[in-house]
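Next comes just one chain, in structure tokens: the form predicted on its own.
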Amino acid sequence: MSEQATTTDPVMPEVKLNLVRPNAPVTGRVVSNDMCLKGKANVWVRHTEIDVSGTPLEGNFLVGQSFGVIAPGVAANGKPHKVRLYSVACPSWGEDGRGRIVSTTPKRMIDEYKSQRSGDHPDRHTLFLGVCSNFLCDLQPGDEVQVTGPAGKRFLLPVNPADHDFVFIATGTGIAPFRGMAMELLEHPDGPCPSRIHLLMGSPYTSDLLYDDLFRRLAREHENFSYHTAISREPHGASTRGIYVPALIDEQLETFRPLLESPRTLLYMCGLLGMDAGVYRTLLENNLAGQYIRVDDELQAIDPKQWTGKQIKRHVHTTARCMVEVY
């Protein structure tokens, strides 16, 4: 068997970290700020491009990393707003091909206040608007934004992508890094990566899918790229119920078992906290977990369906072949 076929743990690239710190942010300028949903939806998500040319960030971010944004003004305590991190949604060469324009995928946060601490009024239910993401979504081309970073050194593509196959799993705005990764792997100036690449996107409704046109185009143009969607609140097949990503893996196990059993495969997950738990359970139930997670003795005798989020956080550990970003 060739050396390439027996490849297991990936070799990750060296990264530059914290070139711009929160106490001394630099000024970027918005280039574009467009909706990136498939259709009309009950959420608002944008693809925001920011010009960082002339700053230390220029040419120094990698896909899979994140950068910080500091909203203007002060918080309720009278202090400046804290930095918020956003995933890089473009290839490492940027939207412009020269590393000068970085992009991300902000979602408006709109909710009602809820009583959380002693002293909070139990009946308060006024509207709450998230600070930083709404600030980003409001920006117009030409507007200035304070940015920091880069951050992150593990959720990256390997140095030699052709040595590996890839399973990308996303929910919601967790799709952001996979947009950049898919473009980097398949639209590289030196030619597309020949590896098998499967992207699974979980969404409540078809209209909530992000960057759907891009992924469908890449699937048409590249036989080694497969795009799967798991829509949880619309009928799936003959069922009146929807389907989540773990169930989709089960349903298409003839496709995913050989891929996940291969020593070449790397598994990436990005999305809301809890989405990883369902995937871990599916891997364990199908004897596919060993190459991606390690479970402490405390959980060995407990049915994975009964694991709590706290137990998973404490006793389930990813291997070098499993990259997870949840928020």
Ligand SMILES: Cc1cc2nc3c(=O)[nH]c(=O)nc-3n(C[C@H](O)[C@H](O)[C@H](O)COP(=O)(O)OP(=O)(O)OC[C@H]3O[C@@H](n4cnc5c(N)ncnc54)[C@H](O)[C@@H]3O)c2cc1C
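All of these numbers come straight from a predicted model, not from anything done at the bench. In this text, rigid core is short for the largest set of C-alphas that superpose within 1.5 Å between two forms. Positions refer to the first chain, counted from 1. First, how it differs from the form predicted together with the named molecule.
- Once both forms are fitted on their rigid core, the CA atom of residue 122 lies 2 Å or more apart between these two forms.
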The other form holds:
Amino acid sequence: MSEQATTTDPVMPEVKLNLVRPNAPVTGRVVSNDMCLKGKANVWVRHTEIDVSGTPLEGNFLVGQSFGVIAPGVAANGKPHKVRLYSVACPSWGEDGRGRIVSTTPKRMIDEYKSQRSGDHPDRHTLFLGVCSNFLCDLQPGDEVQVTGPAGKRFLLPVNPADHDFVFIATGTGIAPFRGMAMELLEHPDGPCPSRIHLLMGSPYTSDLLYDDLFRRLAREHENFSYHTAISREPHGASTRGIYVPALIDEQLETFRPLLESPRTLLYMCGLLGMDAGVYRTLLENNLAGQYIRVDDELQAIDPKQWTGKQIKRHVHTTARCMVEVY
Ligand SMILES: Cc1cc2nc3c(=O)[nH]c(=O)nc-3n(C[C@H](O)[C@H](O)[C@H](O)COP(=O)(O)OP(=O)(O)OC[C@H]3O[C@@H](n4cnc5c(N)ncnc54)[C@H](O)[C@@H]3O)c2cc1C
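Please move on to the form predicted together with the named molecule, as the form predicted on its own is already shown.
Below is the entire complex, every chain and molecule, led by the chain shown above.
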């Protein structure tokens, strides 16, 4: 669907793409690889910093983009492992201020083995460890890592951030780009951006919150930055039940309605596949969706609560003011 440009549509920066391709990755070196959870949790997520100096990635990635990692070894088919993408978690100037050290937020993917193809034992249920996320989380400072990229040309901060306000919605490792974006907006060498910035983070438990200390500090130091958490498996307020991000938006409509109605606001969502559906429903139910999504006629007669993931993918289109990255 072609969007008609309005004065409030963001002007996005030019990006460099695929300077390093998966068939010829370059070598980065791990600088640090620390846990970034709030407390003892039943997931494992790290903040991994990789030195890419001297490679084409140096100084050529933007916050919001991702980069590729190729784990060593071969897959079950005997071919080298495929590239996996990881979001840039630092500002565009890198962890070092000069674009030499890029960071990301890998979460160990752990599951039970399931039969994938004919010939696999149907009853096998041994531990399955995701190839690349566990490779990344295992790395030690000094270790080498094969990287590619950068990737992504839409999930970006606008050229003139002060022209906009921002609603960032994250679940899980979807927080990675918002760490970089919040730092880029609020800790810019030229001074903090005065725009209103609201970050909503959804996680099952408080202990799963990522970079929580950083966001609390930024909220203390910048009155234009608000940090909201939606914890789904712990009691919320007077209720014995938890709360998800869409319900939190509903609950705090006096804050979010004026923000989402403002022609300045840009909406960003990053995280688990399907998280966008719940947010779209809340926006539609509160008559706030128009600036962020267009819904094809095929779905107009169906209650948004009944929309399937497939229908959303096909018939819900984001406008220039809504950036979504789900995986
Ligand atoms: C733009 C983008 C940005 C991303 N950013 C991040 C990020 O910042 N942090 C992050 O952690 N991830 C991120 N991801 C996801 C990341 O790319 C990987 O998909 C993720 O780390 C899992 O990769 P893996 O190699 O560990 O798992 P894989 O080995 O690729 O397994 C992937 C899936 O296949 C299933 N699977 C495969 N084979 C079997 C089997 N035999 N039995 C059971 N299950 C099986 C697993 O359950 C798992 O869900 C991003 C993805 C995209 C597209």
